[in-house]
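Just one chain follows, in the form predicted on its own, and it is written as structure tokens.
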Amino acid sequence: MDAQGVPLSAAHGPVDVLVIGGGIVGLGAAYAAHRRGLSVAVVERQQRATGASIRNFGHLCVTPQTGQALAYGTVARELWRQLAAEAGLWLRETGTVVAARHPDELALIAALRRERETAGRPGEVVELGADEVRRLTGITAPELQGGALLPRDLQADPREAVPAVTAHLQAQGVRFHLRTAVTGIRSADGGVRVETTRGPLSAGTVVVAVGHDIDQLLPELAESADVQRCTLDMLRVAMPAAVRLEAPVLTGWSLIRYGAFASLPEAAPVRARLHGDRPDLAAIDLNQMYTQRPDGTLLVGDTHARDISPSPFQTEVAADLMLAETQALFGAAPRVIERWQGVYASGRGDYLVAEPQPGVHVAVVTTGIGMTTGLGLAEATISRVFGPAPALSHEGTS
């Protein structure tokens, strides 16, 4: 039965598609095969998503990736601006500002305005001084030097985007399965057939878009491509009226967790110094930076930890240290409205991509930018079987 209490055997035939998971992979996949003219439907286990599609930042940081990350952020950032468009969802195309509080950050920042120049992609890095740092940002810490940025960045708002696509897509005649578990995929027949806890479904292709839970239903792949589920420490906080983010904020501990930045020579010296000189913001494994949602709150964050079975048990020394280097940056005491727990599928590289039965297709992403590069991966999952889909009205703008 599906999730009004009908047998699904008796109320659907078969699909073009079936997709596995509700969350922003699932979706994009959704939405890419519904653009082809395919008869779609989603299978969701939850009566809402609830995993990491909605315990993000909702920074769609699409500069700071290289490679594959890059060309899947470069899809996603024409899909959610075509999104925002269809499905009235609140995006930001202010870009990123990077507050550099050291020279050696600078240098790095440098560093990657240069590489994108050389490589014919100018303006995508546009430095900043202090005091225009300072304006976009109400940061008041007197170690600020100056900045940039990342102007190409979005943002979205993570507990409103995923619902508003949902009803996008169900309103476009996308079915969802809600409250409806897998429990085994078996290809047969030229197709492919789903076992659920309400009852069979069939399809010609399964996207597989279950993220950090892929070891519950696909164990041996999971394990294969070393999957754990990374854990973070988020608040969302309350500042005064002068903190007002005109963009999503990074600093330096960011510059050393991106791809972009990280992988250039110039981050050693800032990833030498930040773990010297704060220890304990290294062993929590320090993400620091700010996002500001529509009602004015920051968004806060954030740790890193890694295990198949994490803890559900967090402590307040996090807590409160990113509080403590929150006050220090914005000179105002953060007042904490919410805390929770973020998780994401975390593995040996970004994505894990594969086919382990004819016509069942697994995308998910295995690093923190799932928001950023999400509906790029899906969007390439669907193109490998259908081939391409109708240009986007927002394709090449900018």
Ligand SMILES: Cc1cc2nc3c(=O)[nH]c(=O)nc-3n(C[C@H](O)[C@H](O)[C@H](O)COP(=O)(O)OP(=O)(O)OC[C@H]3O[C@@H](n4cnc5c(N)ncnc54)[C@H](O)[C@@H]3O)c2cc1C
The other form holds:
Amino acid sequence: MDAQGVPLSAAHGPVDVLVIGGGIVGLGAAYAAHRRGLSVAVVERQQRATGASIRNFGHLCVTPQTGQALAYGTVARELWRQLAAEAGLWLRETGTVVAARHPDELALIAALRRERETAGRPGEVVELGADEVRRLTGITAPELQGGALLPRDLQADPREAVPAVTAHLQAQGVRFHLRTAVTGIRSADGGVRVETTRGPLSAGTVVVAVGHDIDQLLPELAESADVQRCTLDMLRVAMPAAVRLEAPVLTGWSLIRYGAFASLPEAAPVRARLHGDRPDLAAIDLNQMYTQRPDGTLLVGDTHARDISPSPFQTEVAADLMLAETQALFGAAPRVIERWQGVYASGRGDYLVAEPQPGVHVAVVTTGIGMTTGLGLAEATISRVFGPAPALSHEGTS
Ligand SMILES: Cc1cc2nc3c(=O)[nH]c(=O)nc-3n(C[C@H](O)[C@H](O)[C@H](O)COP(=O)(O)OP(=O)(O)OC[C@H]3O[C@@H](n4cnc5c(N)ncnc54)[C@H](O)[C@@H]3O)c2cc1C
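Switch from the form predicted on its own, shown above, to the form predicted in complex with the ligand and output its structure.
Up next: the whole complex, starting with the chain shown before.
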């Protein structure tokens, strides 16, 4: 039934593409299908999406990716810019600042700079002196050695982006079935029938973009791909006005996670030193990083713990450590405004892409880079079925 009590199948005929999940990947699939002139509906079980896509840093960190993630991230970067122009999203094209506090981190940065230059991608990693990093971030830590600017990276405001893209797609005629959960999917007669808590829907093609909830909707597929839930502790804090981040800030703890840095031989000594010196931070699997929201508050994170059924209880030990590290870096005490737990899918590779039944396409990012790459994954999913999209109107402007 819809909100008026009418069964969905009676109120709404079949669509070309039905997307399950209204996070960034689902919205990306809806946008990709709409751009090809297809009829599209999105089924989202919440009144508004409250999953990973609004709980994150909004850091669109393309340069630190490698392989498939870099390819998706490169496409997603242009889609973010297009969506910002169309939907009026807040999007900063200020890059990322890496703050290095040890010579081995500088060496790792230099190694990626050389690798990108050799690959014919000069200018993607620009080494910075300590004074420049201080100027761009307000960092005061005396051990700061220098760092880098990754100029191609972007920043969105995660709390604003998903609602704004949803409203934009609604205004373009994409149908949203909110507070409606999908309970089953079955291919039949050249189409797909989708059972929901408000009745059945049908479509030619279905995109399953439910993030970590893939383990509930398609449990056998999730099990076969070793999908677990990764839980992350996050904080939003107020800092003195001197702490102004001209761009998102990564630290050495970030460099040993993101593929492009982490896969280089120069990452090994960084990892060994950080884990040796700070087993307490290694134990919470810290990625010490920061973004500043348009209101000036800082998003601080994050910890990582993987489980099939994670504990909902956030230990204060993790928050205390993150706050102490923030104070040490910026030389000022953060005041906590909000705390929350984020969840994303974690699997063997970076993506779970599958067609478990004819016409049913699963698109799940199985590591913490869905804001950066999810629009690219979604575009590739629709492109596989319907072919290339028309050119973006802003293409060629950077
Ligand atoms: C704390 C944190 C920080 C992060 N930081 C970054 C970052 O800075 N940069 C970056 O690139 N990535 C980051 N990530 C990762 C990124 O947020 C995720 O990879 C991405 O948002 C996943 O998007 P999604 O659309 O697949 O999932 P989600 O945003 O979780 O959306 C899935 C949607 O599906 C809906 N749904 C589920 N089951 C059903 C059903 N049966 N029927 C109908 N609807 C259903 C849910 O309600 C949900 O709205 C972070 C993640 C977290 C948690």
